[in-house]
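Coming up is one lone chain in structure tokens, specifically the form predicted alone.
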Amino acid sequence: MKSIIWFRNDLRLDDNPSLREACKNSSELHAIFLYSHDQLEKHNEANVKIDFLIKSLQSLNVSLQKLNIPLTIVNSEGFEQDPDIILNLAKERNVEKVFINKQFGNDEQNRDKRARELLNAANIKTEFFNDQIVYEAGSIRTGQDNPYSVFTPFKRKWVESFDMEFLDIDFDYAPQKNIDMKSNFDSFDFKHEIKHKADMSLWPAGEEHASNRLVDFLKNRAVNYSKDRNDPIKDGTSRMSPYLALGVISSKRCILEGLKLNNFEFNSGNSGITKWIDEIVWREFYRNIMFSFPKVGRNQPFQDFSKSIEWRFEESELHAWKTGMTGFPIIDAAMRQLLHEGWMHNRLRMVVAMFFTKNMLHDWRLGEAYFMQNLIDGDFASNNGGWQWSSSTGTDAAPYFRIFNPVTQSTNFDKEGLFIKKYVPELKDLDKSVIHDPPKEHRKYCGYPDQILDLKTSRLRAIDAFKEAKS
């Protein structure tokens, strides 16, 4: 049988279940992936992310090159588009199969189903499977029938319902029938312009990396997991998410390798273990989310009355917040960290957001969009669940009076002032009893520029305006 397969954010071999069936039941097999500059930026992935995108489709062409299976780039309109490509595709290479794995948000699932339409109506046959997620969307549900609206009740039901055959994934690949076709990826023009500053030494791309990484972190931090996974200075945290958004490493695989150094148990054993694990399925949360609640993927809140917000706009601002300077040591060597390695440390996210959508009281989707336009890991259901979450507009969301102080933030967490040293280096020769905090005096010694907010009165500003938009 010729085949199609369809590659989109799972770019690898290991715990493929698309590329499994393919190579399982074709003779001849064809790989294509759509490329669309337009659509990447459209929906705000970072500059930073097609990098590495581009990076892992090279690495994903070696290793199928070794299976004899060439893979086709074809340049892309966006989403509308797509389906009649693949159907083009398919009818000049006489396929009679497209394999594909399914994706989230509603442009993804609209396009899925008039390509299975398409191809349907030409006797071309289509297999859907879940990648990013254990069990279908949707499938975990209350005792009311009702999609999970809390991840506490979520998780208990996801690990009760678990079976450990979903874990099987091992699958040794043949390498297929040689066909007339070679991989024109070395040819292809991305038309990428690369406009980041994140050091990109931090992300080797490919599968190989991403095992390596998840196996080094398994090994040697994740014991320590739980203790470490909040202090931004340590090399606390697996670093996996730019894997995962890509779907160069798999959930399934980062669950599996954990549970086997953790006696195959999700609520006890080794802490660290459990807490990552936990992380994990928080993806899978937000995507059952997504799944269940479309308005989350069309820009609105999850809770209504949040639509009746005033949220604030001051241009100055939020332009402190984007390049680091807003008087909040914590809150601006986070966001410099950002633009250095396009990447954040998951406290400092919650932290920054909060901040900018209690204290700034900005639109949380403003935000959300910053983060995804320089994020290397830009995952649109994680991230648009985070800043919901600390935006108190969201599912399983902080209550909108819990308002984390910066401040305090940082003494708990940054206790010696390390990280801001790191990436506020105008501090760097600030004692710990005032890096958390300068005085006036030491800020203007050392450059630095004053509070763009009072805390105690934007606190009681955001309570006020959640208030009224709840009465």
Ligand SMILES: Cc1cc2nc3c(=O)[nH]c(=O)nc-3n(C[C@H](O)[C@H](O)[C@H](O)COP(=O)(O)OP(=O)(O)OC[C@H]3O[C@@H](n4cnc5c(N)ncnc54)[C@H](O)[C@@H]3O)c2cc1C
Contents of the next structure:
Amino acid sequence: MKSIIWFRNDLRLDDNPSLREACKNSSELHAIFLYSHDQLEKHNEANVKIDFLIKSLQSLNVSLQKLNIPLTIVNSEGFEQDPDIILNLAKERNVEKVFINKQFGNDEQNRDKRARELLNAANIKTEFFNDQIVYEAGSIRTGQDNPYSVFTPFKRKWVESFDMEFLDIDFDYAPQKNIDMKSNFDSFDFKHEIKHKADMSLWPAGEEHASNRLVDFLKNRAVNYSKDRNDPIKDGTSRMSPYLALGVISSKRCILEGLKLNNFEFNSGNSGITKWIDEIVWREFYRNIMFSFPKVGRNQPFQDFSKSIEWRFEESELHAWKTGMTGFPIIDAAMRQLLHEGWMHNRLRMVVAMFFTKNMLHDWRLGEAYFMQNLIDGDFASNNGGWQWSSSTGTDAAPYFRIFNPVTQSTNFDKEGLFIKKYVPELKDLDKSVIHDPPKEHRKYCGYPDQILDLKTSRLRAIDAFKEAKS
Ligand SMILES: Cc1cc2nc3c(=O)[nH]c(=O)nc-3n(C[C@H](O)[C@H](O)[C@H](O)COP(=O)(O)OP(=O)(O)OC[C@H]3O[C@@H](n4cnc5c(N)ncnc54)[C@H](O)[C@@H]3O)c2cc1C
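Write the structure block of the form predicted in complex with the ligand for the protein whose form predicted alone appears above.
The next block holds the full complex; its first chain is the one shown before.
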């Protein structure tokens, strides 16, 4: 059988169910990737993430060449056009079947429904596979047959129902029949102008690097994960997120390798590894939320009451937040890390998002979009989940009156002020006793701005706005 494998958010060979089945069942296999710069920008995908995507595709192409599978990149205007392009390619190449891994976004699901209809109407078979999360989306349900909206019971059910056969993912690919077709990767014009300033040496592209990073983290740092994960100056987390976001590695592979080191236990054994697997389950949770509550993908909050919150908008505050000039050193260090690395530490994502939505009382959707536009690991479900958690508008969200104090967070999690010194170098000579909240004269001396707001009054303002919306 002559087939197409349509790559999208699954840029890997390892644990790729659609590629595996396509290889097992095809006599001739063609790989396709539809590239639409407009579509990527429409979904706020960051310039740095597109850079990483192109590099990841390059690496995928090299791996596919070894299997005699030519990768064709086709320019598309966007999701609307994708189904017709796939249909035309399938017809031109006399293909009998298209193999596809599922995606969960509203736009992605509509595109896939249309593609399936068009292909099936032309007598071309389609088969969809689940590769993004462990269980089929929406299949983990409460006793009343509802989707979960709180993490802890979701996780309990997720672990209880776990079947170790899910992790039967190792597969040896054999090269396909050599066909007279070459990949167009090298000649394809991605029309991508690099505008970001992130240090890409932090993010070597490709499956091999993703796998090495996983092995290194599990071997050297996972045991201390519970202890080190909240300290932003320590390299205490895995930094696997950019690879997971583009599907360069699968969550099953991460879980399997973690479990191997923990006697296949989810709830006991090494607390670093179990805590780390919990985080992967958070990722699964938010993907399920996105699937079961499509409103979150339509710019709506999960909690309906929060539609009545009267958000403020102050351009100068927004600008100060984006550029790391709020006068709160930990916030500024975090926002500058985002621009330097295309990535931000998880604790700091929560701190800056809460500051944005509570102290600044700005609409979470503005912060959500800015993160997507700048994160190399931008992932709609996790980003939306994180923003809605921080702004108390989402599932399982932080109670609206529990507002992080950025100075306390800084003192607790960046005790020596080393993270601040790294990203806000104008404060590098300050002692840890003053660096978290420098006195006025120190600010002046260092050329560092005054605080854009008063923490106490802005906190009360936020609580009032939430109370008002709830009443
Ligand atoms: C406001 C906000 C926005 C966020 N935006 C994104 C985003 O766009 N993309 C993204 O991948 N994550 C996002 N997160 C979740 C989390 O911050 C990152 O996944 C994590 O910092 C990535 O670093 P790591 O790979 O070292 O994580 P590790 O601590 O090593 O965790 C391993 C993996 O688990 C997953 N994970 C960890 N924490 C979470 C979480 N809270 N929610 C969902 N998945 C999680 C990630 O895939 C991560 O790579 C956001 C969190 C917040 C609070």
